[in-house]
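Presented as structure tokens, the chain that follows is alone, the form predicted on its own.
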Amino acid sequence: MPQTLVSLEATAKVSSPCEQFTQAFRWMLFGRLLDEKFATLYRGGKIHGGVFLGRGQEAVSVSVGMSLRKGDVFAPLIRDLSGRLAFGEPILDAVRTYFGSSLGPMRGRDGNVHRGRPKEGLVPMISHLGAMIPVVNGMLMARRFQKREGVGATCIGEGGTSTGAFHEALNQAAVEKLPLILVVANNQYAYSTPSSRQFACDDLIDKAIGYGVDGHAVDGTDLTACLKVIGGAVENARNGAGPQLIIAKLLRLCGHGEHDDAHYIDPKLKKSTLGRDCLKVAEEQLVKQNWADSDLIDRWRDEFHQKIEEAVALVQREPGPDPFKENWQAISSTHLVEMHNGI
């Protein structure tokens, strides 16, 4: 991928629990700060369209991004900025897409979370309502025909499990025994609809039995647990165990988007263990393990703030898209078709 303005450790070179946890926390912190910058720019009228934050979901997202390797497929959703960064997305790709820069991966022709680098295995999002599962299935099937290795992962909210796309794609993955990792963030609300109105089973993990796939439950507020469970599921898929369904329980700590004040969230949930901030929990674990202290964490925070400001300042000087310079077609422009030579 193109060079990013921020330099973090390569995810493939983690050799100890300390290094893995520290690296994951740094990606979480970086993603949270970048999210907060986007929210500030949105409120200031600098960003148009939707802004969707991953606040409270970073531990789950980063564990997916860090568990994947070069050559794998990742289809992130609207709250997966930390996972995107950990997988290898440059900060400039994110900032350029939000500002509509013609130098971004979508050349200013699509907005916010609908961005990606297919050649690098990072799939642009179509919809968060189950649509990415069949896309990942298709890419995995194509790789199977080409005798290429690798796994594919995507994330979804618990509300998306009510869609036909979720059912059909998970069923297909199970029948074909695809190396699919499907991570469900049960954040308690599908927009404003509570989980009690989304499914009647005691726990979404029960769905794994019905589809005949491996199921894993994890506390989505606990980074240590997320790294272990999600990382283990990825390795299971990589070793031929077929689809892996992961249910992460947590609470969305913000509105559906920055346009939503989340007034409907039950105050009791906010005070429960589900309402813990995974970033704060991870920071406490870092300090408790003597893997970092508050001064070091503050230096990381200052470093990331500076890199974010540099990226925003750079992108704000870049040109927007020029329709007169595009070779418009009904489906796409030929120079944008990254995958025309195969998947």
Second form
Amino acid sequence: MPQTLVSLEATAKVSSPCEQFTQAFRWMLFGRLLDEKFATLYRGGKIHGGVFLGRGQEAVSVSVGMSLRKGDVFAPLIRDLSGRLAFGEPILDAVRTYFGSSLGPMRGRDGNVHRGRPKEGLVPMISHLGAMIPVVNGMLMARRFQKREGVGATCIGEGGTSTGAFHEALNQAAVEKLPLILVVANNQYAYSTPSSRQFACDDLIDKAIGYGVDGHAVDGTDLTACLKVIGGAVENARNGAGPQLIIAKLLRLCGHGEHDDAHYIDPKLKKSTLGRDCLKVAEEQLVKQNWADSDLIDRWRDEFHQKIEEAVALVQREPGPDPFKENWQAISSTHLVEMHNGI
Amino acid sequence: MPQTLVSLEATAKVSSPCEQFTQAFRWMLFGRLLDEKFATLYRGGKIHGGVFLGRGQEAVSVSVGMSLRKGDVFAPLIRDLSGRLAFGEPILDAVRTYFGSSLGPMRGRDGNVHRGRPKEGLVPMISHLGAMIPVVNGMLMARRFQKREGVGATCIGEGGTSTGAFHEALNQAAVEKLPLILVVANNQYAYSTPSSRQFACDDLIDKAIGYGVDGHAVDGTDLTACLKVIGGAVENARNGAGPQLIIAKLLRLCGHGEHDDAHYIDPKLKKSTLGRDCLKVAEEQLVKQNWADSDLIDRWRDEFHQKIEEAVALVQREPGPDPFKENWQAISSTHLVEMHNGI
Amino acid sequence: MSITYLEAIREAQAKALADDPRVFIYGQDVGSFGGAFKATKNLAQEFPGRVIDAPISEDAMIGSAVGAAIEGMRPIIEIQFADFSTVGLNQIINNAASLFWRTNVSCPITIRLPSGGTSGSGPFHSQNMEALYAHYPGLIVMTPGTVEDAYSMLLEAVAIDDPVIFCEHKYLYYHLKAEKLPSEAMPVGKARIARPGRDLTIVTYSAMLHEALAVAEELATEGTEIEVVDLRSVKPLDTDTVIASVARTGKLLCVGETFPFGGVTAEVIARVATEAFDLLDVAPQRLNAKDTPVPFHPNLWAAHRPTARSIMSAVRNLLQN
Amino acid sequence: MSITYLEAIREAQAKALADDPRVFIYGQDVGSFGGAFKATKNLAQEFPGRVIDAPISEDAMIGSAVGAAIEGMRPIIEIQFADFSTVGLNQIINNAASLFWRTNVSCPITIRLPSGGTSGSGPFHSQNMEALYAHYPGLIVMTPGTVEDAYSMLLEAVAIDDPVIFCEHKYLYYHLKAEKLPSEAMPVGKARIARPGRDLTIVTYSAMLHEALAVAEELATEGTEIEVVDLRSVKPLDTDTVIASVARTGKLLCVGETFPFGGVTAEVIARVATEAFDLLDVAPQRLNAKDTPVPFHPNLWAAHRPTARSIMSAVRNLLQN
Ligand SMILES: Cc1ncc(C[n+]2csc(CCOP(=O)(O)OP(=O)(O)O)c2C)c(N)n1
Ligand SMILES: Cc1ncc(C[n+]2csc(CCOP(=O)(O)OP(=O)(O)O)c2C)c(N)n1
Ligand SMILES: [Mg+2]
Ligand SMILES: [Mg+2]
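Follow the form predicted on its own with the form predicted in complex with another copy of the chain, if you could.
Up next: the whole complex, starting with the chain shown before.
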């Protein structure tokens, strides 16, 4: 099992627009293909519990993951597979957690999107929306105490902005002037609920001023824009400008989870520019700019397919957790664990 | 014990600027004097628990109470004695609740500022800041179902804007386009905590746009301005304009509670216009406009003193609750009350 | 025709909406979508304007239900998963639960909590919250374990003038079926002898009822007769029925699905021990989940909560005494 | 010199800050003001930058403590009143409490909850929250009842690698005094025989300890020797010491200050009944507050929670058996 995040170094060194865009596209593609694999496995009854895809949100997610460096903090949410990969999460972490392999970082104790490596800056989410934002704040406060550098980014949906947790944490970050990058993917729906039932401001970006933080709006279907705006916001935070709120507009191109056929999505939205598939848009740009041709992209696709199949094949042979070897110990202070009968 | 709010009728009929201002001033004065009585009783050890004053906030509070009509909802907070009186809360409700009289609306079960008459639109607060805002929302939603009219107002401090409850409820009101008037008294401190440690926006009014609600700023030391701005906002809500957020700036002219000497308050603030005493400012205006002279004001003072002394004398002779007559029943469904030993 | 536990919940809500204009439903995705579990399927269409999608704001949802109740409505709040009620807990235990006691104004709200473990749901979509809510004065906590109870108790929950926490078990949603909906019901607050027996009493509720019944059935083939008491509501808790059963059997096992410290099984054992000590032939026992979060992987999940197998072994131990 | 329970808490924090650069304090008004109860008096001045005023955002406060702990800090969070921890409860029970189990990364945070009833404080400034927190796996719940324990257990709380809910009792803040601070302490997780006796065991903790001791003292004048067990921490709960005491006395009364359903007294009775049934001569008993919110008026408050008087009457009843 890889003990550290793998690909941060590579990512951090990318510099030219071509290199950066190409690299970003590759992570998007990788994420998309891995998501699709999870969906297939889900339909085949191979995965317990839910499967949640980032389809349509890869440009945003990848831009977050790529803008971060080793030593930064990333607390992804359910649709951030691509961003995780770009940040350096090993593909095996993802596959193992979906299968509940005892070799994965969550050891079968938690599953699917609830994975991470806190000590390496990749924070595993709990389900309660908004709950991870203050955790990132605290990690950044710790760095300030410790005189260590680093910024922290986290993602949430527009539905999550209605939680008290979101509000308290963004306000806390503003008061403490923390280098927090809070990325809201406004994908128009929270499960089945349209934005009109979620908030009443014209645009979520209008919230920035009320918190006293920088606000950035971006077309979430456009990778170039995402890299620029999100990358810029991360730099601002790094340079001491305090919290950065980013609102990316796009459309969820899948069900809430793979159990959901998303029949409720307004067809007009699907046809609008919001409904564009960021991966296709990026692929077209890539080809148009002559940074890659369809042959090369096919080779990448094959490369990723192979990696994915290898990982899945490997993990499917791995043992699930053994309840008899499990110590059933919820605290680390072994001497304080209750071992009584009723307990 | 008066079974209903007493003075709403009177209030509602006030019309000319002179009448309105004079009436408002009288409620402010009444509230101030009653507050001072509670402070004296507290210092004399006659009151159990805390005493919280509205000193310096009477203009704002009274403007809320006076702008509401019978059938409206008011959920006051700790510094709203004047607004309560203007809304129609009998002075006896206040005195009885501070003393824990069994004849008061809370029957000694709850105390001091935790009083009200929910069925008459006066909602008794719980202590958790922000928690009353959604309750008002729900009362307004009910009216919509029932095709009944009415608006709902509630007050909070600038510290309370940092709670998740505040955020969720204001957003909820905006999504539901409820006739909620949310009055924030930014009195510069939350207990000892200055605003700089509470929020980072330039002005709390900047929050309105992010919720998609109307925002109104007002000088909380100026009764004329308060009556106009708060009254106007209430009318807007009544006319279907949805939630109204009002930010009144002023300074808390007392301790957080009477146990607190407020030594931490910045002397510069005290000397600034924020630090003006709204009651004095209003008295000066009253005299300047020739709406009253100091003789008349003294007579009012005597009138209120007498009412207060009478009420206190009456309540001090009233019985406290008798634990043996108490039914100790937390639910109204008597047949479902647990009467077992351990319970 | 057959009807599932989940359908019974839908039908109860349909009937409540049809019978009482004061009833409305408020929750995330409960409107035209019909709810995450489809417990409100078609209700928004059948009762226009009365089944309302909420933002992701549990505190505001429940707070507004308290307000609506003050004004004479009878809101039903659906929390998408019981686990998420933690962020609405303050409104439940401090606002809703204290209203009547403080003001003499009752607070008729029903909060539906899709509860309990299902395979692969993990630590944050599997919790049972009855211990937290039963601890607080001012609440009624229902834990129906049958299709019939899901239906009739939900109707009663809406009719009761106090705040009701309605813990409906997700594992039973599709697994449990009945022939038809009941037209009569036992009153709330009364436990049911789900299976009579003379040798040992198992007290339980909700999904664990069926694990207990499976054990009783198996042991019956060996001639051992287990009495299974279904609490139905954990607050009020029907101590009389429990004690009457212990009086018959002399042996008590209490089974709950959730975390071991405090909570319902401790309360049951404590009541029997303090009030009916002399009726016990041997030490009473209890069986709960393990004292860790609810695990994701099916292997771990199956070992974390009690099952027919672990109940069987506890029963055999007790019988040997 | 004499030192109060409250001063002991201040001193423990001063020592923790002085000894360990990873420690910081975060809470409303804890900075230059020194906290609503003055538990952090002068600490901001003595340890610049390490005692920080928080906005009124309990969820964010506790969430950020989890983050800081991940990065190696040892935050102490002061919640202004235990009652307000309800709005931070989700971060406590779902985020802090699950971190180690899910990720193998420990979460050393201390959450100080000024707890319990004082006259005139009413329903929302008097609560004891230990039942809610002890129910959830992953937390340690301390309930010191002496000045010495307030000091040494708070130091241990900060040193422990897991989230600790530190329930300090407001009634004891000024009422309780000791000669000096201890230099040694019993380990956390061990109960103390606060007073030895042979006739009956009272198990209790926190403020109720002193009500129980008063009863024991009075009865001693009649020749009846009550053994008083101070649990010190309710999770872990030192069942062995409790059972050993019951083995000596054969009679058990468990006293808690808070609401009756579930919670610590039910847990203690359930453990003794299930694990030491045969050591009991008579039915064990418990005494809790009444099942209503905590009342404001002193008359009601005094009748709501157990007192020396009601404990005395429960003890006499038990002794007559
Ligand atoms: C506090 C809380 N309430 C409810 C839920 C259940 N829930 C999970 S995802 C979801 C919708 C989220 O929508 P959004 O934030 O827009 O993110 P998206 O799924 O669109 O990416 C809901 C309601 C939750 N996880 N947390
Ligand atoms: C959720 C919550 N946390 C903490 C408190 C304790 N508390 C009571 S009043 C107060 C300060 C309130 O400040 P502000 O909102 O500005 O109102 P003000 O007292 O200035 O009128 C605090 C922290 C509380 N009541 N509720
Ligand atoms: Mg969304
Ligand atoms: Mg203030």
